[in-house]
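In structure tokens, the next block holds one chain alone, the form predicted on its own.
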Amino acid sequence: MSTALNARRRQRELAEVTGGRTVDLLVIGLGVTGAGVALDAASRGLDVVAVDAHDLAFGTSRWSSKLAHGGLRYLASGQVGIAHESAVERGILMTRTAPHLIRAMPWVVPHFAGGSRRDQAITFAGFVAGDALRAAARTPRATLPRPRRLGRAETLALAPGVQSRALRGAALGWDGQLVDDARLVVAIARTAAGYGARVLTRVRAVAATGDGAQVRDELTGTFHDIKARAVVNATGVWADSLAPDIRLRPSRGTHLVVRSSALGSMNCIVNAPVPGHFGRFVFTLPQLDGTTYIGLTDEPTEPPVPDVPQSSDQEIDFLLDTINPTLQRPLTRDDVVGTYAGLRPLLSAEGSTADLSRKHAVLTAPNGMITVVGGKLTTYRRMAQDAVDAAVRERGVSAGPCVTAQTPLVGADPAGPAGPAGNDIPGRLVRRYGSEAAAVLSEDPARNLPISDTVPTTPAEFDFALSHEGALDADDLLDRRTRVGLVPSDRAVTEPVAAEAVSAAAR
């Protein structure tokens, strides 16, 4: 079956699933976990419907640090099981399921004169421990290089924006970086569609039980019933709206967006310690579009949960104040061209949200609905597997074994973007679309050109998103299929181009 998602397919499949039939599994929520559940179930042979009130990757899944974490942070806090699970899942992503969307990223922790040698030794030992996790997860050395110590000259060559005064050297480790988190979700959802899952955005679940849900088509306002043998609630920080017995303590993580040139165009992650909190850092995250993200905060958030969280002035000041001592040229508010914030769906417990476990949970309500909550982006596949296993076990759904650890996502074809012609495809498209890069190119050369000097996105990418990636309007194009919307000034320049593409697709 085709992996292409578009408005016509949505309309047809919504009519199919609301006509009185009973499907095997209804998934509510199309972030990374919900899309993962849809793929896991569909690839096991189940008849699957997956709905979301908004769009693919509308919630937390697009607000991450864009990292496929190897679990080092969890190892440091004694959560060995979660650390190993993270390393295993990172390896699966980087070598089998999505190698086109993840690259090995150097991670630099500078050492300055006057700094604690003990802390420096512990930092490097942490990188060595992380490398041991890599080995235990059987991720090849060729995928993630060995950690090592850097001298002053090597540090400045790799991270030219680092403060050179009093710099002694650095510890160098490696982790996986996503080209974009929302692109990962789109790839998972489209792969699920290729296995026959019906992926329906703008369909809100108003009420749900273990036997189905009442939904509202957000485009027309009409209500429908979807009947199912099992229902999985994968709505993340909104999970308790459908399962009120679940107690969540969302925490907000904020990132700043700056032009990479303001940091000396460093192509590595750079850590800056949070004063008075050993083991907590603020770090820079260079992107392929000429921007760099700086994160991360961890602030408890009280209900009600907003659709789009906002960064606070205090968080912006905290991130700037923490990263600046590590930089050659301190950043100011004028350097911040955008911000974004996401909410982590943490299970309620005592203590600071920064210390709450990132372990996921699969819970079954008295009415039979299964909720999967907690966890993190890197381990989405394992969360999905556990949720589908619960549906098979507790709802009597018959399914084959899980195969997602060996299932490449769309774009991961090892043959490359266009076979022998692959070298003619722009590298930026290959990194974002993998083997589908050639299909993104337009026959009209003008639509293959960057939209502006600061926006490398092309109009042809909008066309592809509308015909193949399920985008329905300009917001989908700007805020999720591309990330132009993270910089308001770039968004303003690009909005007319996006609107034109939507209008043309509707004709």
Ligand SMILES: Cc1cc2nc3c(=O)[nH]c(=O)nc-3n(C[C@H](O)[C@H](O)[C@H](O)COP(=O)(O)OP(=O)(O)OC[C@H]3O[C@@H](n4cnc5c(N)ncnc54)[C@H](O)[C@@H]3O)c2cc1C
The other form holds:
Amino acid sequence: MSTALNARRRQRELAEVTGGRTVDLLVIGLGVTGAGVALDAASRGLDVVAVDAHDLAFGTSRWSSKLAHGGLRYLASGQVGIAHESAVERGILMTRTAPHLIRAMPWVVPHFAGGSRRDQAITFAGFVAGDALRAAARTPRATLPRPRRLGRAETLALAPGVQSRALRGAALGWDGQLVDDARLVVAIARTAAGYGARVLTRVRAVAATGDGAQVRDELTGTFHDIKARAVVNATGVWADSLAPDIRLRPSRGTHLVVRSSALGSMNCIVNAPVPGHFGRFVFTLPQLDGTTYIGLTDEPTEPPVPDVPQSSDQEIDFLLDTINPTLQRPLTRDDVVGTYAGLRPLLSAEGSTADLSRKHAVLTAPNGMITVVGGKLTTYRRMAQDAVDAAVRERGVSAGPCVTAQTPLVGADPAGPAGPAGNDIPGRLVRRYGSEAAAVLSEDPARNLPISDTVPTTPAEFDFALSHEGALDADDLLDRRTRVGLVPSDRAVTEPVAAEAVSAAAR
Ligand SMILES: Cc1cc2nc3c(=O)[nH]c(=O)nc-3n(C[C@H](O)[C@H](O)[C@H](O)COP(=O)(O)OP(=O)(O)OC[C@H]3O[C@@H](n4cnc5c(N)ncnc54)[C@H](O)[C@@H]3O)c2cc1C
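We have the form predicted on its own; now please give the form predicted together with the named molecule.
Below is the entire complex, every chain and molecule, led by the chain shown above.
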């Protein structure tokens, strides 16, 4: 079946599933977790419907640091099982399911004169332990190189924006970086659609049990019932609105967005220690589009959960104050061209939110609805497998074995990115679309040009998002299929182009 998602398919499939039939599995929420559940179930042969109240990747899944983690920080806190699981899932993503969306990213921890030698030794030992996790997860050395110590000159060659006066050298490690978290969700959802899952955005579950849900079509305001043999609630920080027994303690993480040129255009992550908190860091995260993110905070938050969380002034100051001593040219508020904040869907427990377990949970309510919550982007596939196993075990749904560890996502075709069109595909498109890059190019050369000096996105990418990636309006294009919206001034310039593409697609 086609992997293309668009307005026409949505309308047809919504009518199909609200006409009284009973499907095997209804998934509520299309962040990385829900999209993963839809793919796991559909690829095991189940009849699947997956709905989101807004859009693919509307929630936390677009506000992450965009790292496919090896689990080092969990190892540091003694959570060996979670660390190993994370390293295994990172390896699956980088070598089999989504190699086109993830690159190995150098991670530099600079040492300065007067710094603690003990801390330097522990940092390097941490990278070596991370490398051992990589080996235990059977991720090849060719995918993630060996950690090593760098001298002063080597450090400045790799990270020219680092403060050079007192620099002595650095520890160098490696981890996986996603081209974009929302793109991963779109790729998973489209792969699920290719297995026959009906992926329906702008469909809100207003009430749900183990046997189905009442949903509202957010485009028309009409209510419908969807009947299912099993229901999985994958609504992240909103999970308790459908399953009131779940206790969540969301914690907000903020990132700043700056132009990479303000940091000396470094193509590596640079760590800066949080004074007085051993093992806590702020880091720079260079992106493909000429911006760098600086994150991140960890602030407990109180209900109600907003649709789009906002960063506080204190968080912005904290991030600038922490990163600046590590930089050659300290950043000011004027360098901050955008910010974003996300809420971690942490399960309630004692202690600070920084210490809360990042392990996921699969919980079945007395009414039979299964909730999968917690975890992280990197481990979505394992979370999905556990949720579908629970549906098989507890709801009597009959399914084949899980195959997602061997199932490449849309764009991961080993035949390569260029396809029959040859070698003229811009590298930027290959990095974002993998083997689909050729299909994104328009026959109209003007639609293949960047929208502005600071917006490398092309109008042709908007056309593709509307015809293949399930985008329905300009917000979907600006805020989730591309991330132009992370810089408000770029968003303002690009909005008319997105609106024009939406109108053209509707004609
Ligand atoms: C700041 C920050 C940085 C992070 N960095 C990383 C990282 O670098 N690497 C990593 O592996 N993990 C990271 N994480 C963790 C990771 O982002 C989350 O664990 C993951 O994205 C959660 O995905 P989810 O699908 O469970 O939830 P969400 O992405 O929030 O999805 C829930 C979806 O449910 C929908 N929904 C809600 N209510 C309803 C309803 N009634 N009906 C229909 N739909 C509904 C929402 O619209 C939303 O799309 C980070 C988290 C944060 C906050």
